[in-house]
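One chain comes next, on its own, written as structure tokens: the form predicted on its own.
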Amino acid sequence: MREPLIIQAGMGVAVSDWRLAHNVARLGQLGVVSGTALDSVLVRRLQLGDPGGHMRRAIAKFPLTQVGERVIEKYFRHDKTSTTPFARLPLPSATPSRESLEILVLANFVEIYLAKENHDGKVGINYLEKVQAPHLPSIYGAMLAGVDYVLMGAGIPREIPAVLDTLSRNEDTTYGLYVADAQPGDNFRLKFSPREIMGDKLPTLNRPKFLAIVASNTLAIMLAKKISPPVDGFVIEAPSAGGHNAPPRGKLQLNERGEPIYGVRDEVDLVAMKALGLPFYLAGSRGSPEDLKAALEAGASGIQVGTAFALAQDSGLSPSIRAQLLKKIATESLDIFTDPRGSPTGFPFKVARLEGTNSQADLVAARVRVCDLGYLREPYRKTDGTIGYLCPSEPVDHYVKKGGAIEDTVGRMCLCNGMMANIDQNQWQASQQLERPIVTLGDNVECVHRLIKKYGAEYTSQAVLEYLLNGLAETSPTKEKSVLDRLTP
């Protein structure tokens, strides 16, 4: 399999829609769908009417002809109204029902199915390593449709390779659950068994290539060397990328405007990536034809682009927000905060402040807190040996109640809620509020200038891959041709 050059990044909650990734693919790059609450998305979008009747046709062709018909009988309708509710499902858990697991790899093969149909080009999927409780159904599920790469960050996932293995024989897998709190002794573990979804109906699978998301030398090494099997590649992610990002080593230091400082300490050596024999990909404010030939100069395989592709047209963005964010760019009146407190998960997260939006602290202070999605909940102890879960940005009484420190509540934003927001699928709260959104972009935009003077600001995702490999092409004619002259959309 010949390496892309460059992967489109796994972004958001469905930014990274099927889409994005199938228009990427189709031109001969590595296109990834994220796959951050997929079964939220796709019974959202189901209860949205099913736009063009994509979710249906990709239902259809999923092998167990009843578990997509109970799915579209439950959720499917037409008559949703901004203050409609959407149906909710049941909170992520170590011990998932039945109708979850089919859930979850129906919506898993169906991103996969979509950003794959009519074209033979490779697709990924990103998911976040911290939250650990849907990885095994997910990915079987986007293995059922033939899914070519499995990226993941946001911790250590040191055990993802031997489950790709595990689950394209179709056996049964478990994944080590991180548990607060957990006792000497203690063995949580997450189970998935193939033959319990499908019986006999096992297909034959093709095992996905695996690249870890690193910030450290000492973490691929790690990923590289001391597990079996190893990763099969890296995405080196500089603390400028957009979403999450590693904390910076040693004590926290925040600058003038209260962001984290980085350092030498959170550089990874290049050389030493190089040394370890496996291709990787440089990402954060890697949007440029320069940044792709300095980045092969030095030894990787090529870039992850990440901002330029969010704010195409094609992606899952809604279009009202990248309205706004291409005009804030077009004026360089954009504002990126990278949030030391913001995300429940402790690490830090980048914000582009937009009036409207959870970026602004009045509109988080006043919004009803509640925990109806509750993917990034963190499973603890508790005193008789079960699993609880709990989240800095829950109701605080809740919070503290389990346990928590009250502090550790202030500032925390509802991720979960504000992410569903930026693609449109707003919740309406029984307080009688709309969710708002919560936008993230990387901290270098100057791609997206670029790209604006060159294309127009309704620029695509095809016009992002033409700019950065005809540019490319001209500081390298030997080393690669008009991305447009070698494929055909």
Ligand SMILES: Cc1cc2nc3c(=O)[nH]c(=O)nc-3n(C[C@H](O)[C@H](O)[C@H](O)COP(=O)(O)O)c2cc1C
Contents of the next structure:
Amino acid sequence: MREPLIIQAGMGVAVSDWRLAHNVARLGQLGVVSGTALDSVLVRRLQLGDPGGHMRRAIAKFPLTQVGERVIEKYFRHDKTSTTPFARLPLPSATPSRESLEILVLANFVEIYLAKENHDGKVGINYLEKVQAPHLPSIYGAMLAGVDYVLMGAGIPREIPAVLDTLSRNEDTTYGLYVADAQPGDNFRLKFSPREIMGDKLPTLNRPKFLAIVASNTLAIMLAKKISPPVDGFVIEAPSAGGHNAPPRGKLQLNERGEPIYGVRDEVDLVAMKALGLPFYLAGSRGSPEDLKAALEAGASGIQVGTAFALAQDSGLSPSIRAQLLKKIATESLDIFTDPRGSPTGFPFKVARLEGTNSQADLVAARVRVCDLGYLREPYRKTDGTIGYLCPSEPVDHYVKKGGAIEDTVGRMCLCNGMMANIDQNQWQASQQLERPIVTLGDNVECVHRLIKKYGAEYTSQAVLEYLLNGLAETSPTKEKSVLDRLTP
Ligand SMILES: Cc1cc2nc3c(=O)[nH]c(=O)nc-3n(C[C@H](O)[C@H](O)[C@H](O)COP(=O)(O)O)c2cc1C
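I've shown you the form predicted on its own. Could you give me the structure of the form predicted together with the ligand?
Below: every chain and molecule of the assembly, starting with the one above.
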């Protein structure tokens, strides 16, 4: 398999959706769909009437016909208005119902099926390690549709390479669940049995490659040398990247704006990375042909680009949010704030300051808290040894009643609902509030400036690829032929 030069990054909840990944992959680079919350995304797309019929077309290809029919019967409708709530799924749990498992497998299948439809380019799926409960059925569903790469950050994905091996053989698979306050002797593991879902229809599956998203040499060494099987490669993400960032090493220090300060200790040693002998990609403000050239010269296989693709016309981002962002970028008035507290995960999170979104503290304070998606809840051990769930963004009294510290709840935003609102799947809550977006982008939007200048504000993912790859050819004429070879599959 030829290694791609450019990875179109996994973003948000369905910002990098099947359409974006499809458009990138068919042009010979790695298109990545976001695997986060795909079950909710699928059932909401159906409730919005499935414009274009894409969900139903992919569901019809799912090997378990009855599962697909049940989901369509239950969720597909035409009468949704902005003040009728979306029907919700049960919250993710370590012991999901059969129906929850089926929807996860189906939703991941659908997204990859559509991203891979009618071309032979490579498609990946990106998950957050911290969102553990859906991992096994999600990865299996993506594998049923032939996913080529799995990428994972926001945690230590030490078990994933082995999981890919066993799932590709359709074997029963387990995954170590992090449970706060676990006692010695506890062994909390998620379990998934392909046979229980598929019955006798067990297909032959390819084992996708696994790229771990890391921000330190120590973690890279561990994942390359100390686990078996090792990872297949890395994305090295700098703290300027959009989305969540790794916290800075050492004691947290904030600048005058209240953002985490990163220093030399947070830089990854690329010579040491190269010595590991595995492919690696650089991410975070790497959105120009010069960046791509520099990455290749440093021994990287290429770059992973998020921000430039998030603002492409064919991304899943809400068109009105995209228009607001582009306007601000054009006038150089977009402020990106690295919020050390906002995300319930505890990781710093990049927030684009945009009117009418939850980047405004007064709007966050006015929101009636509700935890009705639950992807970021953290499992904890209850005194009776069973598992409970906590999220510092849930209603404060619930959090405190379950033993959480009240100070943990201060300044937290509900990323689950915010992320769904970013793709125009805002929930209408019982409090009569429509959920507001929480938009994230990388620190460096210079690439977007350049793209708008060259291709106009309606630039597409194809324009991003042309800009990066043709530009590379211009900066290094000797590479011209091989680069252009790669632009078309
Ligand atoms: C809108 C947006 C959403 C993102 N969401 C995620 C995510 O859910 N999971 C993840 O691992 N990375 C996420 N990222 C980070 C990207 O995968 C990528 O590494 C990063 O965007 C690269 O840096 P750049 O934004 O400067 O191009 C996101 C980035 C953006 C811009």
